[in-house]
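Heads up, the chain below is alone and in the form predicted alone; it's given as structure tokens.
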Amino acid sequence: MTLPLVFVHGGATVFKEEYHASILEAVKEAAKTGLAALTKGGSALDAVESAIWILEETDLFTAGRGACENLDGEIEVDAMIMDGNRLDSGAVMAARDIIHPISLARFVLERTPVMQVAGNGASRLYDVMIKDGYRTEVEPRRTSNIPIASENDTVGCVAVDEHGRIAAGSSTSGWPGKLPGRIGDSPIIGSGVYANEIAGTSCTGKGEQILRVVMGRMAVAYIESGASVQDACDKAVRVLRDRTTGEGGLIMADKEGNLGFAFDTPHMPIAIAKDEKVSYSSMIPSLTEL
């Protein structure tokens, strides 16, 4: 298989047809930007952060600029990024007034001794991140894209570098009118995101259902037990559907560049970038098209 690669999704849900073209362009741009980070010598973490940053920058998804208000009319966002080879991750939960929580999640991963920061603590940590110069603020509460990639519903990404090192991530605000303080699967290690030295995944859909089956870790465990990447995806969504109401999906990649995806919703926009180009994108992806 071809390495490096970047695999992104824009959520498992139903999107109005009038937005399909814009959504496809967004996921393609995200995948292309993530791949640019890798081809310029960046890490899989650089690729994941860059790709998700692009999706957060649009208003097409329930993340970043498209974040939804909760029951109190406030916006709270969650994000997570994970380094598979180190089994290390950073997550922010119920953070307010932040457009790009994926960058703050990476700051938690790389510059703090903890793995998860929530609420006011996450918002305060954003100010520390800017003060330390880890990321630049180009307008209030908005970080710049990471320099290595500056040229080029829930959102997520899995990236594999040329050496087979894997990273994965996710960013969301949850559904409109959610209970204040609610945290779904996206920033929870093993549920919405998981990566190790074997494979990585980013899940999407109804968070409470994904949490109940710990879908991310389960899917990677199937690969560890000998399943192909695609079989692991199919099994994970089958369990989600059989044990809960379903309504979710996931994307996966292993260290050799084998890819898989599965979903039980009308749409799950994805884009795959490798060989210096976007090789595939679709609102309703099909294995026969890959």
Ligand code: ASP
Contents of the next structure:
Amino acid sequence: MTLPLVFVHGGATVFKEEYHASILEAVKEAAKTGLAALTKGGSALDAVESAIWILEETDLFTAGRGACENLDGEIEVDAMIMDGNRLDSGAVMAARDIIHPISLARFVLERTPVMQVAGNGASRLYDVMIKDGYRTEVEPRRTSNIPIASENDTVGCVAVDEHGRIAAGSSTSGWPGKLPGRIGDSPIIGSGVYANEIAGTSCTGKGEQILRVVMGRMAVAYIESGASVQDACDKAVRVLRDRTTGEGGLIMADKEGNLGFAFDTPHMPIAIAKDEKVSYSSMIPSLTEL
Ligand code: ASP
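Instead of the form predicted alone shown above, give the structure for the form predicted together with this ligand, please.
Everything in the complex follows now, all chains and molecules, and the chain you saw is the first one.
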């Protein structure tokens, strides 16, 4: 298997057809950017942060510039990033008016002794991050109120560096009209995102259902018990379907660069970058094409 690699998704949902080409371009660009970070000597965390940053910067997903409003007309975003080998992570939840919560999640991971920061605390930490020069301020302009996806869509990434070190992450605003303060699976360790020294995953779909089965940790545990990466993905989506009303999907990679994905929604845009190029991308990925 080839290392390093970057595996990106743009959410398990239904996307309007006229946006498919732009969405595919965006996931390809994100995967390419993540891989460039790795080939320049960056870490798997650098790859995940930079890939998700690209997706947050577009207005195509309900994350970053495309984030949607909650019932009060406010924008609250969630993001998480996890370093599998350190078993350490950073997450921000219900953070207001931040375009790139993935960078703030990284700041939580790298520069604070805690793992999860929510609400006003996240906004205050964002100011500290900018003041410290950890990342530069980004104009909090949002460009889209057009619902491109049917309801929700989260962006996510798993990256494996050349030594087999794994990182994973996600970024979302949930769905339009969500309850203010609502937090889904995406920033919750083990549900929306999980990585250890064996494998990493980023999940997407109906957060309240993914939380019930702790889908990310479950999928990685299957690999620890001997399942292939693809079997682990299939089993995780099967459990989500059998035990909840959930719809969703996930992408996974293990430390050797074996890949898998599964989803039960009409679309789950993905892109894989390895061998210095985007080796695969699709709105409706199929194993036979991989
Ligand atoms: N899982 C996300 C949430 O519930 C949404 C998504 O993945 O599309 O917030």
